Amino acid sequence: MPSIRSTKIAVIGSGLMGSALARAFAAAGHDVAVWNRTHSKARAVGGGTVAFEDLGEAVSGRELVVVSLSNYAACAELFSSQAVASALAGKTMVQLTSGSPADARSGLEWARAHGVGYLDAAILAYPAFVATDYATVFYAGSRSVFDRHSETLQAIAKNSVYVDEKIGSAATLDCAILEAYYGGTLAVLHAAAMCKAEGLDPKAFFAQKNSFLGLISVTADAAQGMIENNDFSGNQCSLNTHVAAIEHIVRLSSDARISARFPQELLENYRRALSAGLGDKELPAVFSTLSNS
């Protein structure tokens, strides 16, 4: 089996994330220079990696440099050093500090006006699954220079994922992802919490978690061509009904004395589409009514 071409690599930030993909660059046979602003981090990080205290010199003579700061801000005043802007030019920059479509956007204009070959990138994972089945990074960008380099940046998540040239692609699916996340678990967490206000171990309710997450696929696939139609016709089950669960929902949380904010956020969604003449549809059709335009 032929070796993995040895790439000179530089990270910039040395923070839970920064650390461990430069070790994990290093293990998979790679020339690391890490860099942080508080050099003794940038020596901490180990794994056969080199820390540099000069910026410039940390990423002079380097093919690639992954960036991992805590936000984009503190990316833009790094990069405002001429100095630096002249180091990274003819270099690829994979940014991984976590953002926005907008703030990918500035990343690829600031990259294109000093010469710099430019990826967006988001990872999901946390830093311990770096390099592990666990992990995936999306990315965005010319297709040609995420090819170039998609084998090296293997080494810190097998499943590498390219979604689009848009810059802000990758910031976006994302967010979905993280949105759905971070909203399925509060509805988790609440549902236990409505559980134990009425004297029923919440354990009953998360034994029944194939039921909840099972419903939720298939309204999601359901939702998918939906949405691709934009017919959200159905006999399955009506928004009206949805509707009155909910309201079901917001009744057991007050009486319970335990927050509603959550269900009646939920439930004025719903209502929405409601008055918008939708209640024969199926439940995706709330998704025509979340548009600003």
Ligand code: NAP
Given for the second form:
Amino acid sequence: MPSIRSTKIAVIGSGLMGSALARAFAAAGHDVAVWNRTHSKARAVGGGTVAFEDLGEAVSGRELVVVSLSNYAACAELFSSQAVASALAGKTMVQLTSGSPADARSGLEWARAHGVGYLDAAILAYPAFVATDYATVFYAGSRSVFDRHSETLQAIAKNSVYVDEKIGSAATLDCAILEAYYGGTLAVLHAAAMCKAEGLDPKAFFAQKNSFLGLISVTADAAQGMIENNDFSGNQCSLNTHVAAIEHIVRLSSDARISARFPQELLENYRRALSAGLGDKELPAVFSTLSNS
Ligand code: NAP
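Okay, that one was the form predicted on its own. Can I see the form predicted in complex with this ligand too?
So here's everything in the complex, that chain up top.
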């Protein structure tokens, strides 16, 4: 195996994700310092990492500083200290705390004001999957800064995706994927609840996983082309027909006395598209009513 260049890294935050990231960097042969507000957690990271009680000492002499805290409010609180900002000057920070694009923009503003190099990043993985083929990390910011560190960053996810110079682009892509994930998951759980309420073993639904995942995949592909061309016409199934199908789901939920809030919300969204005169268009036509509101 070709030997990698060992980079001096500090990982700030020893929560579930920060600990996994720190151990992955260390396992790849990097020299890793860890710091956490609650020091006992930093000491527990292990895997060849070195825990520091003082943040300034943890980042001293480090080329890369990776941050993984609960949220941007926690980061703002930590980095509001002048001593911390001075300790980070001249280093490259990879901000792996999840946030919105606006959070990423405010992070870059802070970094520029304090002479800190900055990449905003978003990780799409549970800690157990860090460093495996199932982990993806999106990066936004300066292309040259990303290129300089991309080999080192491979330690946490082989699938490192540079998205764009626009600092909010990684967070945007992360939010988009997470919306599909959480929305899709809620739909799956509600579907299983409908089956159970009607006395059908949810196993029967889960056995059809490939059929609904396949439908979503085909629809996503069709939607992409239709959105690009701003043309939602077609000859497969009109929105009028789809709305009738969603009405059945609402009725089943009400009849079976389970929550109908989720299908009702779907119905309202799709009905708005009918009100906008799109009833004879294909399903992705709903996009026009969402992007214009
Ligand atoms: P976690 O286990 O709850 O860890 C949170 C970390 O934030 C701890 O180190 C905590 O320090 C620190 N923290 C909170 N408030 C702080 C403050 N005011 N000052 C200093 N440190 C503070 O959370 P996690 O699961 O590791 O998540 C970390 C980030 O990774 C989040 O942005 C999350 O969205 C993202 N993420 C997580 C996953 C996942 O599956 N876990 C997946 C993708 C992305 P203390 O120990 O002192 O409380």
